[in-house]
Amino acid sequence: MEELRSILKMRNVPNVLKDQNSTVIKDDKTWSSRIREIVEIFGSQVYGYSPPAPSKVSSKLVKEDKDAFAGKAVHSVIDLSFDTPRGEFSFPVNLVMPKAVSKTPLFLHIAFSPNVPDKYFPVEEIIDGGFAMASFYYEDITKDKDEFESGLAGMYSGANRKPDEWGKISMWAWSAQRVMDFIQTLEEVDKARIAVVGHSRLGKTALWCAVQDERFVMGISNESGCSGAAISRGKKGERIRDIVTTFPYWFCENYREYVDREDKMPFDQHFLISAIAPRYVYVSSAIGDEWADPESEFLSCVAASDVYELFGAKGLVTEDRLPEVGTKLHEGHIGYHLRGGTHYLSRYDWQGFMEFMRRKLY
């Protein structure tokens, strides 16, 4: 891997296995704390800290289609509702189980739209596969707009955010965490195979949620790019000058500290990969989406893959050169892909979560 880690070097990526103390990780035992690190460097330097979780969440069924998707599966709504400091708050979920398939592997999809299916989530090719689907709207939680009083965002501290307070990305990844919670209630999904899927600043959600809550087993990131998958160091296209500048409230506001000064951070996206080991990652990417870039989302996973050795367990595994359109890496326990085309979360993308999954997880 000469080639890839001269690249990293020359781009001054720091080793995410040197913890704060400047002390080396050298096995799985003492990696626990170095995520405790990370957590918290994500927790107060870029998406804020969230709250602690409701002692409960309740659920409620809104409605049932029995023979949904040509008969293949049960849709139904659901709403969860939980308690916050300023009162109850509820958002609605879809559910979608396969009928042919028993203790059903589960994708929860962050999703950008209330419909299901849409053009980015092909549910009936989904089911087909043998997975479960869970699926929440964004904005559901809170609008994707740069104020603080709507939904979920108005029920705790609202539009007086503490400068490490959480942005709307932890907003929305704590609320995929909700989601689990009722999810660990359904006997008929198999509570060993669920991952958290989101695209682009869902893709950022996704991977966020994952590294927070260890009940999923992987997290799927399509085309996060900045901020998200993506190294910071020497990234092309969207760099964090951009990201808080038309979308500040995504983050927490320490993160504005961090402009045209990527090189002095003391971490960078690899680091958020690494949180979630020994469990699964995937990360997809597009030669056409410059602003994600995929040459950096696809270093970050090597960057991130000497974490899994201190469990004994590769991380991606790859020829020593970058990736070509039509690459698909499936090896280790990080996967990628490097498909043709722009920013879109596609039925290829789709397919290349369930062929990782049923190659880790069956």
Given for the second form:
Amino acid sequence: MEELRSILKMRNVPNVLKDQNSTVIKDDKTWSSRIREIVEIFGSQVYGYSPPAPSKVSSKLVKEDKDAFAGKAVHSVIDLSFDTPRGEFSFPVNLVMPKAVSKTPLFLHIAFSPNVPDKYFPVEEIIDGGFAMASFYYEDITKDKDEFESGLAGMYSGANRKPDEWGKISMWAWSAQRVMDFIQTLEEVDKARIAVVGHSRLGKTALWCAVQDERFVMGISNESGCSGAAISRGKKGERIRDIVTTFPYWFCENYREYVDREDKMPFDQHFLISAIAPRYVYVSSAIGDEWADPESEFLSCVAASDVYELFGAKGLVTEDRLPEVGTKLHEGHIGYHLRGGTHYLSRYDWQGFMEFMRRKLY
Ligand code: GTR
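Switch from the form predicted on its own to the form predicted in complex with ligand GTR and print that structure.
Below, the chain from earlier opens the complete complex, with every other chain and molecule after it.
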């Protein structure tokens, strides 16, 4: 990996195996304490700390179509509710269970739209692939706006949040964990094969969610770019300055500290991917998505791979060069593809996720 390593070195990318006392982690047993450090870093410095899980999540079936998608699946809408410091909060979840499969693997899709299916969510193809799906619409949690009164945001500290308290990415990730609480009650789902997936800002969310919740066997980031899968040091396209100017509310206030100071960060985004290890990660990039910077997303997977060696596994298995369009890397515990085209969650991307799930977990 001389070529790729030299790019990481040129970019000054920190070694994820070196902990806060500069001790290099050498075995799988000490890795879990390093994960706790990494969760602390992203909690306090990037996305903001979330409150503890509610003691109970209740569910209520509000709609059911027993013959959905040409009769191949049952499509239900379920309201989840739980207590918060300011009373009960609830949000709807879509569940699509294929009839032909038992003990079904499941994708939890953190979605940009309440529609099922949707341009980003080809549900019939996914059922045909043998997967169940749960999804929720992110703005049913809280608005994608710079305010802290709507929805879940208003149920906790609201506008009085502290500099290390949750921004909206943390709120969406935490809500995906509440959906996971509900999924645990579904007998027909195979609990060992549940992946969380999101695109772009929701790809950042999916990674952060998978890091914090080991019940997900895989975290899938589609074109999550800046402050998601992509290495920040030397990144092209969107930088921390851009993202905290346009979307300050996605993060905790502390994240502003790193504007134009990427080099001073005691972490980089490959730490986020690494903290999912030894579970699975999938990162997908599009060549035309220059704002996200495919190269920096790929390099993050390379840099995170060292961690898997502690477990006698492989992270990203790649040739020693930057990928070309059409590259699909499905050998190791980190899956990756680079497709043609622009910023979008496409059929091609979903096919990649399904192929990887099948290859790793069947
Ligand atoms: C962009 C943002 C990106 C990305 C994208 C999206 O405007 O700058 O970080 O998350 O939105 O979510 O579509």
